[in-house]
Amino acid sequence: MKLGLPELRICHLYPELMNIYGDRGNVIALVWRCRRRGWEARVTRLSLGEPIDPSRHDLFFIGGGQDREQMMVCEDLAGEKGEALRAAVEDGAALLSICGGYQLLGKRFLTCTGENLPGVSLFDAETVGGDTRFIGNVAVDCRLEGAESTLVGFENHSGRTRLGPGCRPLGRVIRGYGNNGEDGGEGCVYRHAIGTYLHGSLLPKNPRLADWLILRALRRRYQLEALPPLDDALEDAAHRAALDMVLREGKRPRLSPRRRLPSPR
């Protein structure tokens, strides 16, 4: 770390366990986008076992991941894991979880099998799988003040996510399904965190959303009232060809339990 300058400090959850579709981009473009304005961003992996220190991180996240990694890590945040996380987020950090991820952080996810998976209950949130799955590129009208924009990503997911007045949608959906089909929302947001369906990954394409969640989690430790903008001619121009994509597209068919996919919830 330069002198003076500030230092991301990113908890990477889970790596081996949960990633899918892309998801550890997410973490690269942090570490990226926080390089390319000369500050570092160093990134430390922890997994099943390994205490959290909510004091050490700026930002943590966490993917998405298949069923029996879920379950893997839904009784490794059990207890105390998942207390320092509350905790760490109580008081400032940034969060980022994707699919599984977002869902293991609600209150509960009953699986279409009929286990009850306990959540963290960070987020006012609980999910219940289905017997089809949404499947597709996925655009969002994001409203999330300092990141106000079109999302866009891919979902792949047959948990139906409902959302308590403890949060709020990340966004409203304008293709795609997002948390159920059903209420138009996507995601949600709990002071600095946020829980989505959208893999892709995500930041990469969404350069508003990432610096959002940098500003947020520097903020705990240095005086930032605003991140030094950066030329995101690469990153517009692939956000701009993702969304093109995803309005020829338009809504996809739900697909029946024969065709279902080995992927994730």
Ligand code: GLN
Given for the second form:
Amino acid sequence: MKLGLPELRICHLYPELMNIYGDRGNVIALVWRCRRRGWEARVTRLSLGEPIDPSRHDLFFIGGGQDREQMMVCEDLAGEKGEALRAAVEDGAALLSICGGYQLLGKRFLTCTGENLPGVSLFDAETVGGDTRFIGNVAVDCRLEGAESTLVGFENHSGRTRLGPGCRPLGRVIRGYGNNGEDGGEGCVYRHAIGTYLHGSLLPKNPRLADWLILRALRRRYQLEALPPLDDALEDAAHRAALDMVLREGKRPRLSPRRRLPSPR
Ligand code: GLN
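The block above covers the form predicted alone; next, return the form predicted together with ligand GLN.
The complete assembly is shown below, putting the previous chain first.
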């Protein structure tokens, strides 16, 4: 265990390919929350063809992306690179994956055009593309121990994700569709790894979840009971504004076959 001021080592995977609806803001929020505590945070960007050293990073991040980008990333994550990511999480590293990134960390993603993308199998989850998209603001009742709160964000996906017994949902949908629009689950958790459909960016307006990740990431190398609290007045106001908005919108109807859009090409 190290003494001295903690330094958070973040690995941002495929930043130029997997970054929609402000997903990069999650990395900015993580760095910001460390620096406000007087701690350092270092971001390493890794993309296609660049190997992962599981011991060099405390926290991994992968954002969302379209099916086309997901195909490139899927090929790149096959084999050793995916194994390295699994090894890091097994060793206690933290991870946040959003939407398209989340789908690729499951067992497989069958796109709505029939492409089979084998996943990293970090999460016991499978995703199948549907012929409608789940789009809109989301509120989630998050029961993650140490980060019990509502989560607010924005979803836009055709994939329906179903979890197996090897992981558990991040929370229950209050508004929105979540993993599949049917079972009420949103996202998944395995060890310190989180998958979620919530873009937004997610972490700037969900500071408890940001700190859950930072604490778990740092505990692997530093003796830390808890994080020093921050003044989150601004973050909490952003959270409340997003929550008020989604609650005002009311419940979205279930998609019936008649309301379905034509399948995207
Ligand atoms: N292409 C995936 C889907 O539509 C993921 C999209 C995303 O990351 N927003 O399900």
